[in-house]
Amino acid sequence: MKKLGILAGVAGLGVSAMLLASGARSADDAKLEELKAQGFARVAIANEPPYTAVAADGKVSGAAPDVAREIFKRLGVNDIVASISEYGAMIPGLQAGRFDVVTAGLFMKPERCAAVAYSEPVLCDAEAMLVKKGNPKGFKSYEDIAKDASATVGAPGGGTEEKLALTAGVPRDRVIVVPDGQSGLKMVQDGRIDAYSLPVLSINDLIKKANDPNLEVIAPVQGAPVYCDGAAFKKGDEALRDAYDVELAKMKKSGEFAKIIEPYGFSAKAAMSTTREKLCAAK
């Protein structure tokens, strides 16, 4: 009898475990069902072409939102609604529930990977600087700016470029937080900063639109790594992230991914040559 009782108890525990697991899965899946019912996903962007862009009529485009829009459609979520945010406010906004996902060139780094649930890689790029024609101060790296006691560099607040400059030894008061690309461009033109730093494709987009022969691009910045972003989800929404990854993998395999991002200048091969695991572990 005791043996039967133990077996019955074990069986009961097994049933309970299955019920708990089922309940956990249901809770995990609830986010996707919520978005389907809502009809859209709220995404954070930075209005930094070609990563993200907002047209005069309010239409959201750019490589990151275009990928996200297609994946969410495949998941049964009809559209995305974007909010422009500074990079430093994106993760807090995601954690506070103001966004469902960040699709904005938010590059993967260990500290960010600890705070959010990233998808597999989407967009990869190196770093660049916008300077006056002839590069009068001879910048090739963030360290060069640090060595020049009078030099200033502009960068997005909370962005990768700001951290790279500070890590290279540029004092805080010489790293100028710039709200957007057009402001950075104007500040270089007016001589208010000596350099403005963004990813290569973002700087190239700025200088192309400016059509100013008195500017030039330093790319890539020496010593700066190549970074990749991914869609960033709130911790606890891993089931939604995993569903997103499944569709992303299908698009990479079919070639649809390349068709979306390569017209913007990004390399599908670069995104497919690495993984979230590698990028999140990189120092």
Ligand code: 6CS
Given for the second form:
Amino acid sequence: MKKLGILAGVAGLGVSAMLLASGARSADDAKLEELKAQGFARVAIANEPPYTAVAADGKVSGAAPDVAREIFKRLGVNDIVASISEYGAMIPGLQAGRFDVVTAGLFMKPERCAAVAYSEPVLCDAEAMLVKKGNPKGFKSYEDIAKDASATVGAPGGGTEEKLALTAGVPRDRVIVVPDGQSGLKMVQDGRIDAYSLPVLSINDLIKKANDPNLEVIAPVQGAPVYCDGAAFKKGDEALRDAYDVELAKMKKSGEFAKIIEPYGFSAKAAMSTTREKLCAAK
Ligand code: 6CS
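To complete the pair, please output the form predicted together with the ligand; the form predicted alone was given just before.
Below is the whole assembly, all chains and molecules, this chain first.
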């Protein structure tokens, strides 16, 4: 999957130059034309169900890629090709041209909004922590972890939960970077970390599949905001982003958006009750 993504990246650059020479209206239009010619959009995902998931046979699903696949189809781009990336590497990868868009539940925050061109909101969620049954250290917030000198919390590298824990005062050496959900689950089960933090729906998916009575979910994490993601495009691809938003708005209006995301546990109403402008301005 990764190899295919890299080859497509090289081909894409050639196509874009040809299209511009052929008189495409602007560099932005050329991007959509480039993806149409390429036959697919290269998307970055994290493989964190229900946001994003890759099955053993390579099939990509999850609420974020499913929305993206449908919108790109409506834009004349027949499919998506996904590459798995750590959250902290998604924006650099997008900026380096390794992906055409991030569709992974990458939450909108001012510093990210400054670095990419987000679509309007897609998936909204609160934050959670996975702990041992009985929550032995009594965590309700990231501040609780900060106050307990023996406490450690696991979170994705470059992810929102890592940032929230550090901002709440948890020292760097007590915020453990965890590569994926299964590793985080195991580390809590083995007592190597006291808590593992992801958005609520991700932690709920993990605990449901773990079927382990010695685990408990703390949700929502007190004091942590509800975040929403959007599809993240490279700065300069705003025309492609705008075309994506036109289709997203139609699907929100028709109910097709809800039909895709709500079976995964997400609320269409939550995404439709806010805007990119509000989320990118939020402190
Ligand atoms: O946007 C983020 O940083 C977070 N989003 C998700 C869906 N999972 C964890 C990650 O830290």
